[in-house]
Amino acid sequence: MTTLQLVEVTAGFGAVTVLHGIDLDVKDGEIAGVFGLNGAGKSVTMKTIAGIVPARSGQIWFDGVDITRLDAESRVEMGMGHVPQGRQVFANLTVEENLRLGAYTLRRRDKSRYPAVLDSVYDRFPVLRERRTQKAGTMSGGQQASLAVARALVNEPRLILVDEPSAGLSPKMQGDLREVLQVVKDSGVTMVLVEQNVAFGLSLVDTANLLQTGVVVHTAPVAELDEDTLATHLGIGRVLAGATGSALTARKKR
């Protein structure tokens, strides 16, 4: 089953066109990668998904309904999460008050069961309830990466859109984010992730997208990706070939 589907969507700023007829298809309970170099409108994608940025023409299908239109709180309310790029959690407030701030939306709907759902959010995230009274600017890196995710998952969305999460992270902290963001996927939540790094991205998605210049060029499940497929669409040079391979190698072992 389908949950999200983008049909010949165009967008883009002022006169800028940056994304020129995406197609996209995610189905329920995968986590979809979306690569492509800088400029490609990766991050655009996921606004326009978002509703941040309207998409100019296409479709836009989200659970069965055509949600081009709606704007980006409907869209929450519907059950979509966002974790958008730097995090952008609050860092004057605390790490409750910034889940609080995220289930607006379930608040509004049902205030009573908040409490809950914040307690389990707290259960996945045992260094968040550890650390529910700290200014979450005060907090590391890979912490506030957690606290984006929490954030997005306290209204309790059917699907995440994760942009850029491993930015910035050290290689540990890049580590202890696969684990939350496949905890994320392992509790059936479905998820569209955006990575600038390749090799993270590939060692969590189901199914790749590759960008070029606003259009999907090439889809494939990761098992059946390889290195020259990823090199003619993604520019992937010597450097970072051995950790994509590496990667692929990895998933197709599992």
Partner chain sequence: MLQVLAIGLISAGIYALFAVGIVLVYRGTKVLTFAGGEVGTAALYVAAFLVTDHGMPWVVGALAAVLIAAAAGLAFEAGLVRWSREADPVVTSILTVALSATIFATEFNLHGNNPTTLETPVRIGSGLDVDGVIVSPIQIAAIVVAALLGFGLQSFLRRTDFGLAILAAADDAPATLLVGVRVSRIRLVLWASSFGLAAVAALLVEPTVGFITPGYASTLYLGGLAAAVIGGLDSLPGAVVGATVLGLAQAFADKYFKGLGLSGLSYVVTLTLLLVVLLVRSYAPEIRKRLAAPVEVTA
Second form
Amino acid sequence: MTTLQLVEVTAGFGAVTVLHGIDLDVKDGEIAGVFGLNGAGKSVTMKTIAGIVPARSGQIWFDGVDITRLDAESRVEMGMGHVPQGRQVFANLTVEENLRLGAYTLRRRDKSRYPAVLDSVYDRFPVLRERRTQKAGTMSGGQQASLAVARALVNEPRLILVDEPSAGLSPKMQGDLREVLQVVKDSGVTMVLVEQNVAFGLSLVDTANLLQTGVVVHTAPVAELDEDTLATHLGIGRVLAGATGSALTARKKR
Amino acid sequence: MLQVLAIGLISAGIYALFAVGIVLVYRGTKVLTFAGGEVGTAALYVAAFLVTDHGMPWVVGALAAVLIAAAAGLAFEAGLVRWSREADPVVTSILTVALSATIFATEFNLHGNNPTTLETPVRIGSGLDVDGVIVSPIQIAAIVVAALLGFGLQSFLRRTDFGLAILAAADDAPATLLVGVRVSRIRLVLWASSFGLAAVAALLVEPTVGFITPGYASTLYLGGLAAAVIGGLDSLPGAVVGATVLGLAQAFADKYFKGLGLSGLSYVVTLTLLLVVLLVRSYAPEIRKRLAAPVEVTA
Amino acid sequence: MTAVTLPLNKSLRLQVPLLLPGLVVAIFLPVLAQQTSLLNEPHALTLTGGCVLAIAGLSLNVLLGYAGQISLGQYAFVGVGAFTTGLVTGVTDLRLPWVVGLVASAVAGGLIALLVGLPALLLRGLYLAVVTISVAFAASESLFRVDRIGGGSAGKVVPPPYFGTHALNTSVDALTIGLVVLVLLLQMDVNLVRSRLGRAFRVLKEDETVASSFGVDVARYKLTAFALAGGIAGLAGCIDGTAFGTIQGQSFDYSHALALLVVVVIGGLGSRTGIVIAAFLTTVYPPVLVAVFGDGIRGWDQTINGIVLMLTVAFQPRGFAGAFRDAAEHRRMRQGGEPPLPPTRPNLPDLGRPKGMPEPRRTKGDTAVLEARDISVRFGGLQAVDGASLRVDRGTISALMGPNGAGKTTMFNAISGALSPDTGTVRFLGEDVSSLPPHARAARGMGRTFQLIGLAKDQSVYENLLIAQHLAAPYGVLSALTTVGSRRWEREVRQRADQTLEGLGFGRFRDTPVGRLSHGQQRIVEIGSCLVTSPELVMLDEPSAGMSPAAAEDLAATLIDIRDQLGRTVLLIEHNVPLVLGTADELYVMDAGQVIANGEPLDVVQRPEVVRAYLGEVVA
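Output the form predicted together with the partner chain next; the form predicted on its own has already been displayed.
Next comes the full complex, and the chain you just saw is listed first.
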């Protein structure tokens, strides 16, 4: 079963076309990675799936429904959750207020479910329960990352889009973040993960989609990826790909 | 002294009512509304039309005025602001200036400069005697309503999902969209309540002045704008505090500088206070940096 | 970013020589019309009102249209000019000749506007709007009501000017004077737009950071805009007082400020022709309406103006000048379609240092062109740059790499002076420039480009090449307004721009707004505008971003040309590894605000710490 499917999607801003026909298949329960260097169109891909940047042509299917022309809010109502780039927690609101807003459409549908869902999210992120009255902006980067993920989960989404979660985090925080995303993965929610930090991304995803100048140039299960493929399709040159290769080896060993 | 305080607080109540409406829209959209004064004046004309001309009860006229003002807010957002070619807050703010000009001219064409009166349920001249200054019940109501709105609305914003969505939309509209909030609907509500509040403010001010002329609420509205700016533009309690500071400053200046024989003293006070507050505030980060105070944590 | 984003018009400019024919018309047409009974006194008075509004419109246009500084109280300065004229010429006051009053009105308007402009150095956009409205209220309700200034309830009387012993006291005389001043100001406006001052205003309006990187002293030019606009408004006031003979305080209240906004916005910000037409139309059509529809319609013109203003701001924010321009452009697009792409491999000429700029400091052989030491920058809780140092030698290409958020651009900003670091020193050609503002560093030979293209996007390619030479044509405000003493500088500047344009192969795009070009083309123009003043050090922030691989290859060749053909020094931030390996002599890698490695590029990229920083660590 396919949760999300992009067919020949093009998109851009003004006179600039960034996506030149993206094809993407995300299956139920899998974590699909979208990797590419700066300017490859990763972020625009996410925004097009979210409905913030309109698709100029092509189709986007979500749970068997054509959502190409739906607005972003309706997509959230249908069960799309977001962990936006730069985390974007509401800095002036408390942790609990952030979560309450995260469950905005859930609470409109069925307010009585909320306490139970909140509880289960708190169980998964105990640090948030401890800090529920703290303003989100005053928390550490890693805690904000947890909050951003929790805010998406609390709406009980069927698909979560995670946009560059590791950017700007120290290696230690990246480790914490990885654990957080592992929690999401274990809960069985389908996820699309966009990362520039290829090594970080590869350690989580099931399928890798390699993006170059607005086109998916290669798709493969992580197990079938090797250094050369990465180097060629990401356009980073062999020299730097060596490092990513070692990430692959490390992961295969685990 | 008490006299000055009483007079200052009466003005403060008026300014605060306007300032709250200004801050509400600013919080949600980063647009500064310049039209509230004329919207309020026009609402008074609606009330006067129903009450004075057609003998309806004040309550009916007042209610109609507030509702029509709110509807005007909806229409303004849905009909103009949303479709503007430039979605820039400054451009939208200028749009409100244009709206204000249009309403003003229309009032003038329909009524000329002759004062119109609006019969109020409360008799003028009766009320609380504060050291010789008579504070009428409606003036007290204005102060109370302003304070309630300033502090109460803040807690409404925190308590309800919708209120939280307003706060979030102001902080980060794209992220708010991504939790499924219809930000465009929030904007509609904000404009409607801002214009409605302007009508409420004008209704509460009117008995103090006693008559309506075109543009009359606009001069008071300037105080509201200044109060909102002094209060930091994005804080409702700040707006009330700003209004209090401005009202008291004007009252004190009136008492102690009256000897100068300068007309329009309150405008000079407003301008001076604005400049001082804004300049101090824009230098403040610099000063704080020099003092090497603890660094603020940003999101 | 500068606050006001109402778009600007550039077309509909008067292209014909204006001054002489304009003056002839201004002087003879009213008299002629009067002789032939086409013009009576009331008509002349109405038209003089149009002149006043047009001049006030030009004033607001300088401030809001050119320099992007919002003012909702500009009409107050018209009042200042009017009352100054009264004070200077009035029989109970100084009794000086009218001409002195005219000059004094401009000076007073300019000086007071300068005062109002001071807070504008710190305030932007809406804050400035509220302050200027307050100024307008304080002026009309307080200042103009002081008896000594405003003449009390009777108003201030302005005696007519004398031509020899002949008093010019009819409305036709006033109209003639108004038209003469208007024509002179229009010519001044033409000069202004074509001068470095006008260019500085335009870039200031679009982006203050870009402006200062081009060497524009932002604070000084903002104040200049306020003073100039205030002076022009003052002149409008003098004409107003002269025409009506008596001035009242309430003639300058808030509703007049709104009338001014109507004229400028509907006419089209930045379009002097549109504004002048709008000024006369809005003055003339109300009496015509009354003549046609009877007295009942009197006053409704204000309502109509308001509605038209709303619709204009919402749907045609460039005014009717903008509408004309859109239509013309549409036609052109339909006829010619998109112009063909230029070559991406420019052939840049070595122009040498412009006459107006100092030669770069001579230094001993081993002095670094750039040496930044222990730079630290903190934003709130984020240590963006943490004790980073780098050194760039003459005639080399150095590259700065690192993951997103490593602090590369912040480091660039600290070097160019766009922000002042918390610690550290920057030495340029051996001189400590740490405390100098960006424009002073630019003047010493530091040129830079920006991640998001540091060009004025609404301006043409040619315009940008001119703006880039701001410091190369050091003539003053008066020269800018009169063209006296500016011509030889302009000739040099334009010649260099032409040569660069040709070298870039962008001749076809001379008048195309930069924003219309592709990202890669904008990059090339930006590099060209950086090189047009022949800086010693060329700093490029992600030049290959958004370029196709082929274009990036051409860029690499261009960088090598800049080093080998022009003999310049280059420092670039770059993500494109092949580009860096193919061009750079020295590579610095930053991570988390620190320089974690530097040296020979091919060696550096293979070091484990670099690989780890760049592609991320395996989190076990």
